[in-house]
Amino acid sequence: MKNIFIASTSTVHGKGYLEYALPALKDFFKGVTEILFVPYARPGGISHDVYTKKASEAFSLIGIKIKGIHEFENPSDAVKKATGIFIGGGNTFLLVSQLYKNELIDVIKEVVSQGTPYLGTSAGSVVTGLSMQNTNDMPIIYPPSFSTLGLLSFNVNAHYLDPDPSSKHMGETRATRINEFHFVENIPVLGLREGSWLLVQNDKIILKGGLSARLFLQGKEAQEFPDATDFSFL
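What is the structure of this single chain, taken in the form predicted on its own?
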């Protein structure tokens, strides 16, 4: 039984960290009193403490405690004992490198597949897919593999942006980049706009947040799907 909350972003314009999603997260984590937070998408050292404090302040508003995985001597054991897991955003290359370094890819996939509630935002959402190849981040470090948790049978492009017809920018659009990916890979890619999320429960994958999402398939025109679509067909 999977119970996964895959958010395109942690923060929407005009609101605080996780503020837009807290009502839904309160329901999602019902009965959970402490969540294991994975801050690996940000540089280590003091930044992990600062990032964990930020997450802790947000979750305190719904009565849930946060404990950073970097505070444990054995990260794998921490994951196995966790009653909830949250992987935050940042740089996906850095996150994936740290997940491999600490030998957490398989153990996270195992516990989440068995029902441990999982929240991902931004980079933490990208890694729920088959690979991290549709991240928007710069490759500041080279991970051992682009393969990620594989909790979904497709990839997520977080912070999906539509082309702006009034812009004078001549660079490639997000859609162009995803189509380039499909020259070499046939993995479906779902573009999640900021403020939306996927709620995965058992075999259901429901789009939430009131916004549509854009699905890219190799060799086909991208399709728009409305809020509340069930993407389990992927």
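Residue numbers count along the first chain shown, from 1. A quick note: this is a predicted structure, and the numbers were derived from the prediction, not measured. Shifts are known only where both forms have a C-alpha. Throughout, rigid core stands for the largest set of C-alpha atoms superposing within 1.5 Å between the two forms. Compared with the form predicted in complex with another copy of the chain:
- Superposed on the core, the two forms barely differ at residue 184: its CA moves less than 2 Å between these two forms.
- If you fit the rigid core between these two forms, you'll see the Cα of residue 63 move by less than 2 angstroms.
- For residue 50, a C-alpha deviation below 2 angstroms is recorded between these two forms after rigid-core alignment.
- Residue range 43-46 is the only run of 3 or more whose C-alphas all shift by 2 angstroms or more between these two forms once the rigid core is superposed.
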Given for the second form:
Protein chains: 2
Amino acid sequence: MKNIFIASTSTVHGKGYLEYALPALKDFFKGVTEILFVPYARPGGISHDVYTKKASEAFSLIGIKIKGIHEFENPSDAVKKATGIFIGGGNTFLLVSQLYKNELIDVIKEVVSQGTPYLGTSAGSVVTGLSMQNTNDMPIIYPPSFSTLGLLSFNVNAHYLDPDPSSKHMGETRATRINEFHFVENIPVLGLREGSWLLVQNDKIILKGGLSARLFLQGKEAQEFPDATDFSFL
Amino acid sequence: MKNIFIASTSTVHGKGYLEYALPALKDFFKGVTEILFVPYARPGGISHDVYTKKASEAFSLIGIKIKGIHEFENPSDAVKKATGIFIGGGNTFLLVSQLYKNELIDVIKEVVSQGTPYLGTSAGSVVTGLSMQNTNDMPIIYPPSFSTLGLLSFNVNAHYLDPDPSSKHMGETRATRINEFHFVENIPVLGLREGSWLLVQNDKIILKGGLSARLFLQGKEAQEFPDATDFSFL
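Starting from the form predicted on its own, produce the coordinates for the form predicted in complex with another copy of the chain.
Now the full complex is given, and it begins with the chain already shown.
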């Protein structure tokens, strides 16, 4: 029985950290009083302590305590004992490197597959997929592998962005990048727009947040799916 | 005696492939009648043949023949015999994977260090740096290493883009990404705007193209340097 909340972003424009998602998170974490926070992705290079404090402040608004995984001597044990897990966003390469370094890939996959509620935002959402190959982040560190938690049977592109028709910039669009991926691999990629999340419960994978999502399959035209779609067919 | 042309992009908005750079390239490749083209980065997933044809058409306008490295049985020999080398843009992860697979990193570094003229555009420019850690590309394939040619003693961020102050998108800006890199590594990063290139000759590394470039050093504020700056101090 999985219970997973996969958010495209922690923060939507004009709101505070996690603010847009707090009502849904209050419901999602009902009965949970403490969550283990994984600050490894260090957005903007902030320290584990500073990042954990930020998560703490947001969750205090819905009466939940946060403890940083870096405060534990044995991170693997901390995961096993956690009543909830939250992996925050930042740099996916750094996050994945740290998950491998601390030997956490298998244990997180195991406890989350057995029902420990899991929240991911941005990079923390990317790692719920089969691989981190659809991250938007810069490869600032070389991880031992691109394979990730595989809690989904597809990959997530967080912060999915439609092409800007007025742009004069010649760098690749997000869609072009994902299509290039499909010349190399046959893994479906779901582009989640900021403000959207997937709710994985009882073998359903429901799109939430009021926006459509864009699905990329190898050799096919990308397709829009409306809010409330169940992506468990992937 | 190095002779290297490191372009941020192959194409600027509103012009044809390589068009903006052809006058400078004609001068750069003076006396060269045939160039070895490395199409490994496959922009948009196009084939090696299609990509080579595209490069061929552009270079025919300045009377230079192009031969694709994939047409040779022994790519390493082709590099050694080449009178000019051009590595085109596309996906940096794919390019670097192929360079390692075909054992070309050392041999390209060697011949270019000894004077074979080298042109890089976009991904082909990123690989002239110490590492590919400042690419903007999606990690569609896992390369054996992020280390690249090291023809420069710094890294290049191609297609450098200033933050858009009107954007409501919450994904990281380019500057934020490069700053995150500097929490992990102490390699200078030069952000080259589209239309700019570096001309490496006689131990000088001159910025060309009429635009300024943005230099990121660990622990310092990023700084603009005007056209014609010599970056050999890095």
